[in-house]
Amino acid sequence: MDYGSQMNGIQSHIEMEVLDQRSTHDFEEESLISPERDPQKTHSLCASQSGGSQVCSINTLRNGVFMSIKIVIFTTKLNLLMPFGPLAILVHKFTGHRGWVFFFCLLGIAPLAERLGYATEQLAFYTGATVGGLLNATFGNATELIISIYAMKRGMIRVVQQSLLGSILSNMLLVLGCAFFSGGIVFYEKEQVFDKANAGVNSGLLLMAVMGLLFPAVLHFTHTEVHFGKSELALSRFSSCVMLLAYAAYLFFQLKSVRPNEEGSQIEESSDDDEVPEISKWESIIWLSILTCWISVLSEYLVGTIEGASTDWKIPVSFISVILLPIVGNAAEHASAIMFAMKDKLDISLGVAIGSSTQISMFGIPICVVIGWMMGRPMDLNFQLFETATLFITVLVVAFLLQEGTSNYFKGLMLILCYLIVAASFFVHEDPASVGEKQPQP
């Protein structure tokens, strides 16, 4: 028995110096490593100490910043296109080559658009992922919104017409395809599975947007207005209207409705989620507002530029609108939802492809109407005969292929391949309502 106490007392003093140790060690890792990763402990560590704490607080700051700055602008190789931009507006003060300028200009703005998903997933670590979502979704589509207000002002609604159009074709089938295509390459042993039923829901939202497009359009065609050149006009900002009251009905029902399951699925994968945010909150708003400006200052010289583009490379407009401009601007969604799709987050990858599709249809076209008549601009939701049947038609095939709820390589093949049908029939189509509605640039 004294043997015994004696083994247990020594074992005893034993674990207490281990303890002791590992206190310890734990408590100089924290000294050394918490600084870099809580500013605030950094502060209040150099405020603690006496005399110097204001130098302390100016170098963590200081050093706060320039770790911020390496982090947006130095970790992706697209960055390198980030140059363009200023090239663009000196090309523009020189020389006046209007072509030129239109290309360093979508060179310009497309790391911006990538980088302005980037800083939206940052802040979206502390929002949650449904607003997560709507936050990828709303930045995501800034440079198209951007782009349409700029191009309203200088009366040009075809082109803010067919940029929102091709925004939703390139979101439904080229990004949605390419994340299908390269989530089913990754995991090419199973199928990749998503939520069919919020599928099912943006498929519909989707499906009343070419309802709200298709009557304007049909109207038109069959010369049957009431009053001509007027009806149209008040039956689209109308239904705009319809438009904008279903997509807030939408927002409450994913935010109050959606949220408690989403929220029980964060907490059983977070224990296999390992990423962290790499910036703060503030250092993401910050990110976002810089972006958002200097986008704002190229799409002024980018809408400027379009039809001398479209002459100097004899290009037809809705070539460029339609195709060229949404996929610069959706740089943000290709980047996050293939990488999402490659982790095997396909509910991620979907709500920004489709999500995003969703809130320009639901949501940007018709503020954009909404824009025009507060602007006393004509825009209505009459996007021509065949903008709208294309528009129908990349409705009704993304539809089908996402009614199962699994993806695969195969099918983001083909949707890849559809948006490549749609690219060559644009570049042989000659918007007479374009062409009419040219005018001279100051």
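Numbering follows the first chain given and starts at 1. Here the rigid core means the biggest group of C-alpha atoms that line up within 1.5 Å when the two forms are laid on top of each other. Please read all numbers here as calculations on a predicted model, not as lab measurements. What changes on going to the form predicted in complex with the partner chain:
Once the cores line up, the CA of Leu116 ends up 2 angstroms or more apart between the two forms.
Once both forms are overlaid on the rigid core, the distance between the two CA positions of Ile290 between the two forms is 2 angstroms or more.
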The other form holds:
Amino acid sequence: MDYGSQMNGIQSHIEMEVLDQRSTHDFEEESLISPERDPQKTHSLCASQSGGSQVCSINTLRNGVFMSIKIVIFTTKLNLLMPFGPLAILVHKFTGHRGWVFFFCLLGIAPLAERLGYATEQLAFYTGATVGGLLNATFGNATELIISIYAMKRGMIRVVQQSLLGSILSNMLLVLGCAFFSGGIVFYEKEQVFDKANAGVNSGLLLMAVMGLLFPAVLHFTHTEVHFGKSELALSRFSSCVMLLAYAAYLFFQLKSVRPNEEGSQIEESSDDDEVPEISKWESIIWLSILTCWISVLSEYLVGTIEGASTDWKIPVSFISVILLPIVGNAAEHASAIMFAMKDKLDISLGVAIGSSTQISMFGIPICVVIGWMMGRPMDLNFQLFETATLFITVLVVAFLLQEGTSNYFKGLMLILCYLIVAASFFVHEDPASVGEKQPQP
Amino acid sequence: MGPIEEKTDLESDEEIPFSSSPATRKVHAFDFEATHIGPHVSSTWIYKQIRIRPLKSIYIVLIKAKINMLLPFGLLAILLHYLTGKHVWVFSFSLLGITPLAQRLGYATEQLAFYTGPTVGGLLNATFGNATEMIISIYALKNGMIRVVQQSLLGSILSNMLLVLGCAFFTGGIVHYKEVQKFNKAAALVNSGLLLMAVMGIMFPAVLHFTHSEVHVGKSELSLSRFSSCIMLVAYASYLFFQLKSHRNIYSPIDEERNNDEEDSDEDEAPEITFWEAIGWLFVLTVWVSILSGYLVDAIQGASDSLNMPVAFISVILLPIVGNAAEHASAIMFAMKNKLDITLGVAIGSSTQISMFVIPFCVVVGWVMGEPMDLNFQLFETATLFITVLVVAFMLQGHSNEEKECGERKYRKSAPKHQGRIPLTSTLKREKIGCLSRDGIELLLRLDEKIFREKSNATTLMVQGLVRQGGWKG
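So the form predicted on its own is up there; where is the form predicted in complex with the partner chain?
To see the whole picture, the full complex is given below, headed by that same chain.
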């Protein structure tokens, strides 16, 4: 059997399943993307036409590809920003103006990141809960990881550290704050509640990550390491392995030992939004790889133009890394968290925001250290005192606000204002360690 | 002054209880001399009242309270300033002289709050509650003593959070040592959260300066501080809005409903001075405090030299103890009466007020004046504040969490969440009932009153049935 008809067969089989599911459940619009019904109908027409017959397999393949492209690329409004990606490359080739290249890259990556998340979700329908959770855990912050790997290749260690830190901060303060605020305003009379236990576990993990980051920084700062320069690196690498272990254990704990109330909420969720995976399994895998490649290409331009943009716009590099990069990278999570909060599904919002922070701090950062280890780059966990102190106080504030288990608009407002203070601090923060640090690199 | 005097004349004396709404105020024309009865007045009588009324007012405000024995010290301080050059005496006497003024200022604010209703009253309290510290700070700013300002405000926060709260808990615990005193955790947590946010606002400029990582040395922290101060003021304003408008039900203290009646019958019936008198006294006392503060601030440096004490110790420890003496006394008193929520409101609320309102306000005032007042409190003070807020926050939430956990455990063991509690929770907004322990019974009884007021008889009976079933007495 050639690949096309095999795919076709799988496609039509899955489409039949899809149709069955759809006929029994209500088609609620739960996701950020508003899927159109037309492609599904044309799909079904095609499927019924080609049921078993190989004659129009090529037609259906082409139609399938077009439908897939239509669903993935043209349905979301955010994808209007997609042309900015190629535009950035063009601008880079023709003019040397790095500020604009950086800006366009930023705008171009935002929809790609969102689509990557979408493709991961779709794939998760087919793989079941456990592998789906793992997928989400790994690919959830794929954009930040890709940007970090490119930055590490260029030797911009501080940019890596700061962008990851900024991602944690923006998730914990800005995204969570906006979610609480909008949810609190919509549900004005009552206090929204969320699962305290889950929030507590996440807060504990975040504190553990802070501990992992604190020790190399304090060691360096008090000049008490045994081998100057080498000790923190060794300590960082060891701590990273430990943190990865902790994260793996956390995943195992979360996915295997599901508690009754969690199951209940999961069942609610699944009856709402997972009746219709919109693209087939192979399509999602293919899209996953395409989007990843695309993001990698844009990231390379992005990372290459950071310093140019900083000099062009007269903004410190740290501000760009900590504030601007993550806002764009998290734009999609931001929107979905707000939407879920406004629908009173605060647990999902919390999962998106705090879960993403936990992921980056316990998985993203250690993985970058390990990758740096393999690449031979001196990426360590010493985030310098200012950034570490920022992370520490932020985690404390957020952990404290979360441990009550309720939310209202005032808490959201407080978190947003805290983020403004953090952003202002980084606006006037010049990073002494990053001056003259970038090594020339093929 | 004529018609106003008439109006005040028709209002009752301090001995008679009356309700707070002016419309239903009974006309008890029981005036001071107790000779004339009746709403009609003659002109000669009005003139008599004009002469008597200010004297009576002075008596109530300045002479009745025992703390006013310290009042002459203020005048003494001014005399000493001009007669001798001894800064120590000027300093100590002005400290002693300011104490009763601060207390009377709080009293006048309370009295004014009777007339303006709870919302504006709350706002008044929020603004004037720490007027003394604000006035002292503004004077110190004018003199360019930025460190004194920072340290005195920091000391005020520390003394409120640790000393006042500690004394209150201690005395309350000794007096009621058989039981564990409770307070409303929600309000305490919001306040702790705000304090943490304030610590964050103060920490960033300090760490920025300390790591020498600012873009423009000296200028960056100042602009960051000013920006953060504006944000903190916005946060405080929204906190006031939130507290006064939206979530009054949820954040009403546990005992408030029941004790409000007691309080009403005890304290709330008689504002002792009239509306205009309250405003007038507010003004007079503020002027008086300002004058003394001027002398106080001038004498700090000299006193520190003479006493061989660091200026930091004077600013952080001595100044606030005196400035908060009145709040201290009232917090202890309320704790002994088992009204722990009011104590917390006084202590932690005052800390929150200073950290989220007075400090940013001083930065803005310094901005207007052209003084480089910033939020960089230097590393030692910032670290002190940080660890103190952490300790207090964890103690407050740790104490109140025991209740909640008990309730939570019960929830998990029983099948659906609201089994057997639907009638009780639906009338109240998502209030967790807690476990049926002894504390739970108290909570249930309080709910009983609330429900009763909402005219839900079936639920009342059910609650009473539960109580009887549990076999607890009372």
